[in-house]
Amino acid sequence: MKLEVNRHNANILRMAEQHPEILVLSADLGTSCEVKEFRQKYPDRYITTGIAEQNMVSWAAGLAREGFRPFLHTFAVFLYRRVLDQVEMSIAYPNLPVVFCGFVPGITTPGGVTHQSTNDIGVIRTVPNFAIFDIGDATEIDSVLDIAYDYNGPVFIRQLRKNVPRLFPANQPMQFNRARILRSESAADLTIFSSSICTEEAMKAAAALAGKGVKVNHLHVSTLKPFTDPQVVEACRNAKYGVITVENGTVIGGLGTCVAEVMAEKGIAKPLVKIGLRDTYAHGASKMFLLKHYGMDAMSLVQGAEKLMGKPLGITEEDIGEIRFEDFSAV
């Protein structure tokens, strides 16, 4: 597999030196969230408020209003939890441009839960003029602060750090509101959405699915507001057992519980089974002991795929250990 390192940092600097109103602002974690070279070239647009979130969130607002535009970092937990206030008063209700860059999001740190922004989706999507991206590779990384700069308002961005799969070609970037197709089938008998750290066992579960015969639809989703994309309402319509969906976080409130909004309201009667945690908060561990622990790993995946389809598919773990990441590029 093909990891890339400091995309984050890459992106920021070439972003920047497009865009002199762009500024930096840190909590204290100015290395962990890749800014430290930002700082030493642009010592002048980097602000480090140290540990007083609430305090760098005012002083967004007020920059935004005299033109800047603030890109704030820190963990993801710290961008909503105990800044919600200052985020819904002085950033969503006057809509102004400041970009939340949140690391770490789920459950990729093995920080506990003090450090898990795990139901961060279903807070911001009750928040007013936010949207929300939620990243699941290196390609994603290099083009999703453009977008956020388009949109000019409230943006929080759920952002990967430091070896990062490059699971999508370079050359096709994130695009706004609009899903990535990685498999599609006329006539399927299962679509899966996925997101974050998840879309990587997503995409190993759904190899091992079509290997024994089961036509699968998967859709990458790294816009969780808005969520009007129309190719979510026709994979969904267009799935024989049921839908899937699988995501780094609890699944009350987020991509699970959007693509049921969705099929509830053009009336879209199929079964819908979401992976991720559920209703809990996650211990300190590796991700991928997190991944397995929880049940939002590649086999369980095959598992909510058995119970769509009511009959068992024969799929192991060594087999979808044998599918190399090489294998994904000719999907």
Contents of the next structure:
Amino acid sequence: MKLEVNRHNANILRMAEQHPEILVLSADLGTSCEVKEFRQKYPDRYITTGIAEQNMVSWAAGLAREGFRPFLHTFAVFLYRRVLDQVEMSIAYPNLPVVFCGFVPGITTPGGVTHQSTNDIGVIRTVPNFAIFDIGDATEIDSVLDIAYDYNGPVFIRQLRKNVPRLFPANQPMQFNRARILRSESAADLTIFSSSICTEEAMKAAAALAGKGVKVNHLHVSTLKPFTDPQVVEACRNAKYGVITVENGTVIGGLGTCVAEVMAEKGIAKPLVKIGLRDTYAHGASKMFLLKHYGMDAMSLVQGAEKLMGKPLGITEEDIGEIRFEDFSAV
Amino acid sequence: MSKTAYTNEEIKRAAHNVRKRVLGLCIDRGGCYLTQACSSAEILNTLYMRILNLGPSLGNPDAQRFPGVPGPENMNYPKGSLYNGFDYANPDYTRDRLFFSCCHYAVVLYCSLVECGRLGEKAIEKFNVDGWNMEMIGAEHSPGFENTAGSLGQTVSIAAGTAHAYKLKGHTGRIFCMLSDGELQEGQDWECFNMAAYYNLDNFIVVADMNGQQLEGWTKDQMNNEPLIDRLRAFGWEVQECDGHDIDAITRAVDTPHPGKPLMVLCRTHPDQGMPIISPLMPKHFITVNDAVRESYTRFYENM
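Next up, the form predicted together with the partner chain in place of the form predicted on its own?
Below is the whole assembly, all chains and molecules, this chain first.
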């Protein structure tokens, strides 16, 4: 698995070159959100708002109304929690094409609870007109800005930064509202849906399960809204023992809830195990520690599979390997 | 077709008519935002009839059915800005724009549009009627509204963002924002004032109706905003203060040169101006007309 570096930086520069109406707005976190080079190259298109996110969101509405395409850059948590009213009334109600590039989603920051966007998907899902993209690898970073640009309305991106693995082939870009099938069985025992950084863990768990003869479907989901992909319905139906979801945030309102709603609407009566933060805020610590501590790692997924199948599968930590180290020392 | 030049007498008459029309609605409907009409009638009518450089109205003079909320399938509904002569499909960037933040004043805006011929008189019958486009608190589709201003503090930022866009694109039109003094307690207004000065938005003019009241009482008794002139100047704004019932004073204040800076015009007003029957009730956010006062209000209305 190859680690890619600063793919957002490369892609926002590419987009800026293609689309002169793109502006970057920064609430004093641009250098932490890979738009430092953008600022150097396009100083007139880099709007500093200072540490004032509410004004930034409404100001962006004014720019968008006049034909600019504002791409807001700060941490994801500052793009929904303190600015929800501005997000709804200035941007979502008039359906303006503003792109919220939210960095360090979920537990991918050591910044602690104030910096962790752990219920952003659940909150933004309730806001009409929004699309939500939850990024899982470098190939998705390479494709999401184009999808966001083409979307007719506001977009919330949970974006990854710095060292990001390329889990998916570079020539197979992310597709709007279409899950990526990573494993598929004609008569599966289990279906796993994963998103964000949890897909890397889920791929390890799925491989270990397959190694024990468990037939696993594994779908990576990056479009959380809309959530109408028929592949999801199909994969839920094709899961003898049940469905497991694993996500980088609270299990209330996010991927697990999206899947539960689909299962209920389609009358797919099977057990569902939702893995993620269990209705809790989180400690400020490394991703490696937090994934393990809150039961969001590959081993937790294996335990979910054992629960659904009603038997131990004999998979050990050694079978799965360590969680990939990531240095988050710099904010 | 709207006229472009009005005399002081005509503007004064228009302000009077707005007060009278809103009092009439107040009596008919059992209540209305009457004090806002009393405080802002000269400001709004001076803006529309003298100050703003607007093209003729492009809006339908009749009331329209609510066109639905905006969304991917509904972006081309008739916008309220059409009544100010601005059409997103065919924009004239040399003209001015007005963003209306004090959205509780919607009735005052609708009635002012009637006075300058931008909206038919009959349309007012549909004010605050279910299923029509002239809600008590308007939104993007309501005559005269550029945006959905009901949550205070946001419109000033949206207007400033628009002014910033005009600067970036070299458009010459000015961006006006009208608000009321209670809103100045919102933190977002001050984030915006900071940024508007930082980006030297000298095409941006905020006109404030300083009627000194808010929902729970006199503004000074809820949260102090003063000394506002000093505060705004410290934020880098050009600030002018005027009698908000004096047409020439409002005009002079708005005409103040403000190179490199945004301009704030503080219009000091009275929430019972021209309406002595409500003076004993001041301050009052919403005037209710019940059986006890209906007759006296009606008598006053008939003599206006």
